[in-house]
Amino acid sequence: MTTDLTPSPVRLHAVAGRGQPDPTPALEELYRGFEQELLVPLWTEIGDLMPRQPQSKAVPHLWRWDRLKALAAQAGEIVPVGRGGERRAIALANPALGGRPFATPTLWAAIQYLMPGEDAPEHRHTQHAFRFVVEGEGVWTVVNGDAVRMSRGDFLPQAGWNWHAHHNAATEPMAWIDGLDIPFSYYTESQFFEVGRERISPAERTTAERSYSERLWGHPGLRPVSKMGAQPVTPLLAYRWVDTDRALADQLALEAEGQAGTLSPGHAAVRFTNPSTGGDVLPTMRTEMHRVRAGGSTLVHREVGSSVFQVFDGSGTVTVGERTWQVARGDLFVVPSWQPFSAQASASGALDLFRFCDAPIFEALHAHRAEVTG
């Protein structure tokens, strides 16, 4: 049986209206001749093709945690890890893209589930990758045969075409969510994947507090001499949630003295960044954690590109375009490109975001824009 590969042309259509040509047998004509050399002219696509302002194919969405973790655990009770589908990873699917596996246009976020004693295969691909924990421990990460122990608020990069595998060495299961450009690559068409073994070695399985990488590098402000070339990609696979807490408390107490520090009134924000470059820890995302006051509330924030959150701690309102929601501990929420956001923090205690987004991407095209408002 044979395919026929001609691709079908755009059917053209002549229509009065403002900036085109007056419809007439001339102008049919021409369009069928357009349309017989699979040829589309600019006038009749560029309100499509070049908008005023971004007009993404993403929509504002929400998952709630306790649905999300609720259906892992019941895959984790029928859906085996092994080399069927490498990892029992749920991915977040927009409702307006089609019905592919994608947060957004270019991010992937998904969470991945573990049982007790489970080992996910290793492998490695092209697309960049994290994981970030919102509760639990137990389950180790073992990169190019470095284990790094996975715990509560720990994120932990890995870039692209390092081998990688999982294993849970508690008796409980654990949860994570992970993060990877796979859209971005998918329509690029720049992806590889390979497999490796099966199994990590015994020598991989006995894990230490603190991980190669984490003893190379997890020293603020200071680096390795023998390592002082600039590296692509960040060296170090565990960015701890002791630091990363201690930052963001430290931000607002200052604020609380009067001095400067924080994003915007109550408002602190830190980036997880490549201790080689201070530059972002993947080439193609971007990985923040923001805490707001008890109270408090951001300023409203619109940018190119798009972003994923997860809520770490605490509850509060979130605003996405024309979209409000109340979220807790967990959640999951998409502000796709040039949608305004805005979060408020309960008055019961401080609002803990993780946020991802694709902004090295468009920084390195020259295409990055921002804007803030009061």
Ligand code: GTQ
The other form holds:
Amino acid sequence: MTTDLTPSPVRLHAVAGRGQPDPTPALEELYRGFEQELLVPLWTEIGDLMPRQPQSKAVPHLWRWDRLKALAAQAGEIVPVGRGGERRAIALANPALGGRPFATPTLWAAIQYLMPGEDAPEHRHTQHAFRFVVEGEGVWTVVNGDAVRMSRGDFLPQAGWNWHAHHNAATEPMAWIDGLDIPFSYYTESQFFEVGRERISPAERTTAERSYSERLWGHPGLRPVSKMGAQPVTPLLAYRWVDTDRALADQLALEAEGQAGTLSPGHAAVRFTNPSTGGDVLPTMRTEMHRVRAGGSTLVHREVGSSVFQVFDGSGTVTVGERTWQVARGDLFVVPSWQPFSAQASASGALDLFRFCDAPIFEALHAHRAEVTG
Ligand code: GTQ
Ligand code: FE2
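Given the form predicted on its own above, I would also like to look at the protein as it appears in the form predicted in complex with the named molecule.
Zooming out: every chain and molecule, the one shown earlier first.
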């Protein structure tokens, strides 16, 4: 018999419990045989592999915006942005995901920071992405040559495999958040990446108020007749705060007049959609803006898949599973799969929450469930 010096990565121990065999010497011998041949029986693993409902490895966690902002600004002073590292982006690492830069098992959330005059170089990747701006202005994101202005409250989707670069045309640094499906692509081993040009052209450095995409697609209820086909990802590259804010304000105003339209009493919500289909903006990510009236609350929701929230405005209290936090502008927090979530706005003003989640993945696979539990 040859001795393999590499220890088997499989380690099996007899466990007590319903449906488990008695821990006899014969069982030990069987398990050593399994280890040698790299085999694992279902009966010792079933509780972890096939739980009665999702048991997320991720945990609820909150990151404070003032700390993120300060550290990003520090990075702005000492970390260059350019080819290789590609972006001055600093990701949220869920404390239960082994130190990986993953906010949840599927979602990446990062603060990105550009100093005045700086450029983040052009590249493209299969991961889907978006930007959301909680404060500041002055950066244009250039998507396939279309320069798109970024300002507070704007939501800027940017679907996979489009060339993109970012350019700070202002005299102040600017920070924003990026959401991508990097962990999903990582675990499913489906990523491609290409570098683009070193410098975008002077023509693409335009600081136009409105992008090509907004002039073509940014008119409510109107689509260009030259573009009647359904597009799998949104052709609109910017969703402006004036429109989002008015939609939320109108829902709450209708409610105050006794008319229907809010998601639940005191809770207005809108979803960013692809104007060519009415569906989610990106194939892997759903994005929404929520407003809870001053002193109001949401119902308690839970759903398959994970979410990341950023407080856009106001203050209040949020509860995720067993955790409750007081939150303020810019704070980010994670809701793991199937954990109950609710929010309460403070008495002094409305609470605005930007949310992104991975629900389109599960909907496409007919594996999505959601419920209101209270
Ligand atoms: O801005 O292109 O946070 O490619 C991570 C990967 C941002 C970006 C991130 C990226 C980008
Ligand atoms: Fe990118």
